[in-house]
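Below, in structure tokens: the form predicted alone, a single chain.
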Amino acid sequence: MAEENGIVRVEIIDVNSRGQGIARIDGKVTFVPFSAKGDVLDIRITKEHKNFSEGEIAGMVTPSRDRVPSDCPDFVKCGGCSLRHVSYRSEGMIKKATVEGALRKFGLDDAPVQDALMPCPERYRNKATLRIVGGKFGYYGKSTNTIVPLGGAGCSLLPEEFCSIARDAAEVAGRNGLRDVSITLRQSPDGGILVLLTVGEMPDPAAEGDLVRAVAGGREKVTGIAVEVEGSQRERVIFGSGVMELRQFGLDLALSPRSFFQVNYEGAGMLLDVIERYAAETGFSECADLFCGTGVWGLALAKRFPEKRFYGADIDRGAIRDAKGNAARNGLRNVRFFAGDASRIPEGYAPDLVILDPPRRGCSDGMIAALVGIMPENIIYVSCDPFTMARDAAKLTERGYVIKEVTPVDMFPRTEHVETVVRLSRSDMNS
């Protein structure tokens, strides 16, 4: 392709599982930030790589169909979305290949995947942490660990009021001289806030009023405030409770500010009922919830089928305590927690169905060792990484296991992650 001084014409034929435009420069791969499938774009090279380059636009030359204006000022900056500069039908799209092209890469080629489901994509994070620094709140920048300041609306993947207490927490820090400093707010589907300031040494009860004062004076939303050091993992309650409760999938739940819950409501109903539909088509006994956090899996399974058994187990001790509270809550009694490490089965216990829900490390080959040695009829894996969850699922055929269906989620809207949803059954369940 012709280049003049330094700049490239090309035309984007693809986009990766970042959200980078794919193009070719003399039959080498080139990946361009911010691009869609179709741009045509002059684009200078940032750096070369032996088997690929990277680039950065330049100019749009005819923009691709799938492109829309970009109603965030600081998208390039922030790192927080990759996907903001192309329709939405267009990211569902992307999401679903994406985890295509990972079972490929493990010569899955024939897993049947579905359309992603799509949930509203703005405004749907019930959960964020910020960075204050110098009065001001923000994100990280894209690779670095320089704040990308929040102004006017502030981030509309964030509830409104979001950016409005953080604003006033940041004003705080800086009256009062309190150092690195961070804000992780919680909201309830009903709206509640729930907010946890993490500090660098605790402030001074003259300046946790003021906090006070500031972040909840006025605001019937914020149910409760606490403060940490940073590290500590212990938490003082200075206003209301430090607790969130929240009526969701049919259960009465409550959680601490730590405790993991998914990020999006809407679309962690849809990743429930795509579970509940794999469940129901297994005719499973017994579930094992692994890696189950504060159990919401297992917990709604439960009440979905009262006469079936359950166990979750999980390395988290903080969230196996909420577990088992939630379970006592809503009366419960076919589902037990236990502490500990997800690939030791608790003795007893012979499930014929099991949820996964690992890190984005996916499951090591001890939990690998450890299904196989029980062979469970079905196995449900939901994951955050396709490649991880690509990789397992190809360890898992290889010893006896075939893959069913495939069902990707777009829990994280305008970014390049996806959630997706896995079933498979053991091979001699289908000869």
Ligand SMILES: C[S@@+](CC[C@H](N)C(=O)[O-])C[C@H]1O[C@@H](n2cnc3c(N)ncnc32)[C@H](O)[C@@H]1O
Second form
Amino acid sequence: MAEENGIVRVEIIDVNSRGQGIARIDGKVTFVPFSAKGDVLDIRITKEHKNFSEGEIAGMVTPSRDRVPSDCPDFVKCGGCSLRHVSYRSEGMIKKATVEGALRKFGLDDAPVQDALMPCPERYRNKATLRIVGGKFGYYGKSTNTIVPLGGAGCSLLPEEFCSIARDAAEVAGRNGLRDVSITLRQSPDGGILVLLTVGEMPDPAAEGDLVRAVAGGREKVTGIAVEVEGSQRERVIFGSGVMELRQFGLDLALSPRSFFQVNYEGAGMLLDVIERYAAETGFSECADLFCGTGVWGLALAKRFPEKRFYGADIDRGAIRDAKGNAARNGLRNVRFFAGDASRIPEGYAPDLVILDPPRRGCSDGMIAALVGIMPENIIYVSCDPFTMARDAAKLTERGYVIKEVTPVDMFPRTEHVETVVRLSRSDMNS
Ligand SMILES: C[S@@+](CC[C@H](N)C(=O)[O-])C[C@H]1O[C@@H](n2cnc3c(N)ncnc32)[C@H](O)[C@@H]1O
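Form predicted alone done; form predicted together with this ligand now:
Everything in the complex follows now, all chains and molecules, and the chain you saw is the first one.
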């Protein structure tokens, strides 16, 4: 721990939920981004806080055995990845430890956490929004509003075509003086790509024609292009279809450009397998899929368990429209969908299984109270934030539930994010 010229030598003893290494300097915790457990490093302190400090790597003394060379020239600058410097195996262990750590914070040390399920870590994102500025395109940099332009190699989390399409759209934006432009690309499992360009003001017909030629010309995979003015929530289709059709999870699905859909098809398939297994273990008869989005979990289960009944609710009317359409497309008569707040469970409705898949902020007090009001025998909680998941699971255990199993799924490889599926049962049930 000797200090010289503001440089301190430390050993990284752990990694936190944001993928940052943890060292102790005279007992005080110091977070060092892009370091790995076991690294011995020279670090520079960049910020002192009352209870912790932040540091940056000034020099490598002995690398951790978990380290691998990063294969991305923009890693560290770009805000996308935080775990590209460790092996994928250790990333899985970090994510499992993140989930265990969150549960421990809320006194749930005994919750049985499985090893993280790990899909392919490359080119897994089926959706991306890139900012276009001054003919360049890229992600926002780490904690900044500055664009990190994607270089020639592009981004290895994205399908290869995304970057070449964004490059052509950026050129069109530059030549036609389009302002405040971002591009959202979505790819279906069979490769079809839907493009949504968000702009400060609608382009004129000449610019639209230029965009269609540049983006769809010679690219059979582009199935649709739409343009919207930022904040309008209403897009105009200027090429092909504005709806993305996909065959996934045994279902034929159609999605409108803004509807939420899981960004990692393989990861979502793993997650669905866990949900299906947990549901099958409960022997349920009536299932509420709350925060259902376009209804994928409920629809897939409704197909798998045709003798059971399903109810889905989401606040997003567009998503519910898609969900209803998808139920009809797949001839599923055992599922109903409602647009509205998930906590407003219809009077007298008493499902014996509830699937919860809330946004990062987790469940409101009203949602927990509504659940306690109906006390379903089983709850399957799907979460993209281990902290709010653990907080809500703790509230449920205080009200008579036990955690049967927790499975982390690495939906977002190379980033610090991890999805978790938790099965809770009422403590008076045997299942
Ligand atoms: C993480 S997404 C899950 C979507 C869906 N389960 C899926 O996998 O595609 C969270 C969903 O919660 C919805 N939502 C947010 N607040 C809500 C509320 N108060 N009541 C109902 N749905 C809400 C959002 O519209 C979004 O679709």
